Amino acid sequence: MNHPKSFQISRRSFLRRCGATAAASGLPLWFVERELALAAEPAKVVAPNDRPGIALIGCGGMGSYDAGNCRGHGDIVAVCDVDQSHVARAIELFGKDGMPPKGYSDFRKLLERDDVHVIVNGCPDHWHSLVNIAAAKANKDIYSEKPLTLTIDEGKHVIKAVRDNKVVLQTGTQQRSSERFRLACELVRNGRIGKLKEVVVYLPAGRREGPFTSQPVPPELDWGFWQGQAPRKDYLPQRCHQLFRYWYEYSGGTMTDWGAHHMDIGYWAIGLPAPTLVESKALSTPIPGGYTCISDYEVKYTYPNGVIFNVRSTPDEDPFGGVIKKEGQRNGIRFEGSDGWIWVNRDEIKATDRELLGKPLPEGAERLYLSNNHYGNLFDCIRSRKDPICDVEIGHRSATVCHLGAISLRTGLKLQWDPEKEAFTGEHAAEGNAHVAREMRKPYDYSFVS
């Protein structure tokens, strides 16, 4: 039995820790106390040999970052990339106890291994769906980079593969495992700012450069395999690796890149599957022969409950006025309600007044899925076989919102969306639906992973 005095000391220590955490993070004290109390619950006991084999497919910067975070939960036994310089770097990076992971150039061969239990999919966007489908069919659990798909239609195929094969998939929209974003969404969902009227998402503008000149393909790169389902094009350094996201052939610009993060949080707070109306304005046009994605834009979504969801690119605009002083200031989300506003990004959370954040939510308030570690949540769910915080349906719905905006920008049209049928309806339906799926260049279609 604990002595009362030792309990008092422990309680004092706990409160001091809460106060320090609140001061450092900007989170309200009541929320920090709740979070730390939950974190103090007994940790799950994991046996020393309970370390699943992990394979990384797509060994660029983001894939290697994800694999590095997963390495604390398992052993990286294989790596794969169509760029052999990436494979060599990953082999060196993820070796353990003198045992380097085996390198591959074709992910299908890697998936044949019985000692691979978890796939980290760090490929460019146009490869996400086929790799995820192949991994699910091979009964591997998956951490997939965002956005989950290149097109809306691909999401249906990924969901079917994941559910039919009963695997766990975590979408890499890791802001759902952030206390700041969860707090903002809980406050909005519980009416702290009154009736939600508008969500404004600020995204970085894209790149507007060109024209570019074709160059010889580097000897270490399988350029045909890298392009995959996309139309075959001459090699440009600006098409490949980190810069792929500024080409509609492979991605959707910052709408689907940063949008996959912030628009996911907006979708989480609104709590509805999808908008029913989308309209947009392109604020610049791509340079012929250069990046094809629209770099500067405004997109407006209307939800069935009347909430307006605005997305704005911000090359040099502070959402609160003034001059941008650092990169992070132009990324964030503002929730506008009848009784106030909340602003949140990866660095801070602010509100109309301190009371709005500082007053605890009442008992019985709606609580959202609790995860403070996106990678840890995946491995907890691999053991429990429960859905992770960003499961395959959430990843699909979140990506769909981004794709709807990109389709409106590409067509220049105001479009009506049916969330149940997952199709455009009404005027201009044919033009919109032409972008719901894309023709896949053979052999890199669904038969490639059948």
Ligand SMILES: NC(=O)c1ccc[n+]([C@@H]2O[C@H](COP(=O)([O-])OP(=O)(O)OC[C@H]3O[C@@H](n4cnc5c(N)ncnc54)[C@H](O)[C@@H]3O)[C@@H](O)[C@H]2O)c1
Given for the second form:
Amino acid sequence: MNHPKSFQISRRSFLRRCGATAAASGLPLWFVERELALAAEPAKVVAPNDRPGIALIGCGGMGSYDAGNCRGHGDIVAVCDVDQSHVARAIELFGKDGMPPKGYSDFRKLLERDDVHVIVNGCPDHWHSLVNIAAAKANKDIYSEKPLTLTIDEGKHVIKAVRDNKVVLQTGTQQRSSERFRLACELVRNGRIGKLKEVVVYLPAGRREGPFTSQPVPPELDWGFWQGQAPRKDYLPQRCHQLFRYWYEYSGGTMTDWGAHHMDIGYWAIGLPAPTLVESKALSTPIPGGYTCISDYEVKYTYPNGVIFNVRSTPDEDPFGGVIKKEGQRNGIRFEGSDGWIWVNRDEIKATDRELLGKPLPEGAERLYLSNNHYGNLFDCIRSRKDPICDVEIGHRSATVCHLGAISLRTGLKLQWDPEKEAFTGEHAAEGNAHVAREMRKPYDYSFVS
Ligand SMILES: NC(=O)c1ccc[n+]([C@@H]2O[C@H](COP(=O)([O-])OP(=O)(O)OC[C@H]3O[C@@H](n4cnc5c(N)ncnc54)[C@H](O)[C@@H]3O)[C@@H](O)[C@H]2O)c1
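Alright, leaving the form predicted on its own aside, put up the form predicted together with the named molecule.
Whole complex next, starting from this chain.
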């Protein structure tokens, strides 16, 4: 076919751009071409008065990062935290045209505002569900940090609130909006490595430290509110900002922290929502009076289609040296099939041989949800009212896989799981099911947001 000259020039420059992007990213050219062609579709124009009002709830490290990324899509009109120094910092950070966002200490008050259309939930894990439920009931769309929940049972409540109120929820498992992970999952799903046999996820080890000494509560912090549903404890800086992730009271250790990301990718590639068997080995025990989460571990899941999903924590002095050194990274995912393997993490994608990545997928191959911008995808979906790439069910399912591993580690048991009933069955059903939900300390139970 003869193309006009201008088309030939732009086609040539498009191909040059694809070549440069492929070389810089290590992604195969055929994959980059499709990516860039789709990205070249005209961007949706957002009128100045079409900018949603955004509120940040939980103004710590990740919440502030998320809000910064959402800023291009709307205006931050309110910020909330139980630590007043974090509220003050966020007010300073997110002011626009001399107009600072209004600060709050109770998210329920903030949710009463009509000019808040979207919330960013950057709270610690033990607050995700109540904040998300309250936001859904107030008809706000949501960007929620991962893991979506603290317990498996919470997920059912969050799904109900989101679906009943028809709001859009994007889970902060942003690896699904990265080309590398999508390429790996598309290749696995389309049989490029033959029959998938094993997935190995390497997660950073947690912290094994303590005992810690109680300290006075800083005047700017509402420690009771911060602890929320968790059992009331004396204040320790190690329980609070950032470090909460190493306590089962508020989180699940690296099993749910980094696990939320890599287990989500494992789930995307395997395509089945949950395993039916989980067993584990704790490789260390927590120090009494210190962090409560098991820091070093191995977890093995068995899926109904026979796929084995192994999870290993990898301390700096990694005990699995050979395998990990070969892959050059401590942290990532390896897919092992009958005809080859693929290794992927945030920096690289590798495979048994170049051909495995370099050969284009055929016409009619299964292609996965395409998003190259996790925040942009949320705001597109806010306009279209479609499900975002990591919708509420996906967030719940990936968190569930992490929670199952943490429950097996905590109980030391091999447990059977029924993905339909979302309950443990078999010999140790009672011990497992005792961890599916937790008692929520009053007043911070579901009635707090009813
Ligand atoms: N997606 C990612 O790559 C990624 C990276 C880091 C953290 N995270 C997630 O982000 C969340 C926050 O982690 P972080 O490292 O930013 O922690 P952080 O301690 O820095 O921030 C949490 C903030 O929430 C506030 N907070 C606690 N309870 C609150 C409540 N009831 N109402 C309002 N504010 C409240 C805290 O005071 C703190 O300012 C965690 O769930 C974590 O898993 C995700």
